[in-house]
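Next up: just one chain, as structure tokens, the form predicted on its own.
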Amino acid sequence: MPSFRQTFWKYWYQYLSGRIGTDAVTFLNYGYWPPEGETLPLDAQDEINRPAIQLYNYVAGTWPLSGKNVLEVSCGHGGGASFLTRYHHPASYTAIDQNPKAIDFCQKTHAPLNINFRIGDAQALDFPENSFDAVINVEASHCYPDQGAFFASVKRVLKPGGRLLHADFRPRDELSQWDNDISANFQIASKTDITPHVIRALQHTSNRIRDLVHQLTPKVLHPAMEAFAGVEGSSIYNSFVNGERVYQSFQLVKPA
């Protein structure tokens, strides 16, 4: 039986996808703003999503994806899949999400890119062993009720020596468990606290995201949605600023 946590996130994200409808909201992450600023060359149509794209570019940029078979777990509305396919040139890209509305959105919005979007469970990946060179997982694992099962499942579908390129946040008192779940399955090639760069990204996007929240949701939900989106002054934003939550990026290796 699904846990309350799993059920809540399942229906919360379906609600978001339903509210967004046909609006071109293809990213649902907090973003990343590098110390060097806007140095990543982007096509004009991608500039509006620069902070969110910079997060994917930072996470995926720790290991070259060109010519690799890549799986993204919890792809959301597919913005990251689109960016990585167009800019990092993997041989193949498969992207799963448990939200059927999000997958339907992805299949329609990103159809020209030949990405294999499909419904899937992050904790029980439905692929053969040793299928992928790399797995991407950005700002999603905090929603999983059994994070140990997620890491074990990713390990199973990765080829020996393959990489899990992973970024997410946790309350500070959950960091040890996060490390334990990772270390039980992977060798850590790199681990970086990127909280300050996520805060800077939120500062860049807060006005736009607040406007979207007010446009797409009823007034009674505005405080909850602003917190969920991490806009400046919200409880989530403040928790990053005061150190209650930590955002980290990892390059993890399946032992050969």
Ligand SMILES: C[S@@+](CC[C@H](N)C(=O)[O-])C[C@H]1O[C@@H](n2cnc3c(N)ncnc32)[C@H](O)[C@@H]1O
Contents of the next structure:
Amino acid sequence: MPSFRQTFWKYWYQYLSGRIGTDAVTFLNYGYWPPEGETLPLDAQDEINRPAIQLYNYVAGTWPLSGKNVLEVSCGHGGGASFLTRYHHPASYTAIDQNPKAIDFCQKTHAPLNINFRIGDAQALDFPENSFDAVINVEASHCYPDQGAFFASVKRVLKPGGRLLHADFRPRDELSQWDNDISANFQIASKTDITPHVIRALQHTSNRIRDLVHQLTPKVLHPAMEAFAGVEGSSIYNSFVNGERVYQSFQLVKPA
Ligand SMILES: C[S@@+](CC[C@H](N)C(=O)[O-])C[C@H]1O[C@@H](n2cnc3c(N)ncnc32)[C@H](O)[C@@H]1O
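Return one more block: the form predicted in complex with this ligand, after the form predicted on its own shown previously.
To see the whole picture, the full complex is given below, headed by that same chain.
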């Protein structure tokens, strides 16, 4: 039987997709703002999503995806899948999410890109073992009730030597459990605390996100939605600033 945590996130994201699925919202993450002088060149149409794209570019950019078979776990509205397919040129790109409304949105919105979008559960990936060169996972693993099952499932579908390019946040007191779940399955090629860069991205996006929240959701939900979206001054934003929550990016290797 699915846990409360899994059921909560399932219906929360279906609700969100229902509210924003007709808008041009193709990312559901807090974003990343690089150090001064490291500007990512983007086509004009992608500028609106610059902070969210920069997060994908940072996480995936630690390992070349060109010519590789890539799986994304928890693709949301598919903005990351679209960006990586167009700018990083993998041989194939498959993307799963447990939210059927998000997958339906992705199949319509990103149809020309030849991405294989499917419904799936991150904790029980429905692919043969040793199928992929790389797995991308951005800002989603905190939703999974069984994070150990997620890492074990990714390890099973990766080829030996393949990479899990993974980023997410946790409360500070859950960091050692996160490390343990990772170390049980992978070698850590790199691990970086990117919290300051996420805070800078939130400072860039807060006005736009606050306007979207006010346009798309009933007033009674505004405080909860603003906190969820991490706008400046919200409880989640403050928890990054005061160090209670930490955002990390990893390159993880399946042992050969
Ligand atoms: C914060 S959003 C991130 C989406 C996307 N990676 C992005 O950065 O735009 C988290 C996503 O995780 C998905 N998710 C939550 N639990 C899941 C599970 N057990 N299996 C697959 N996807 C899940 C949600 O449906 C949602 O699309």
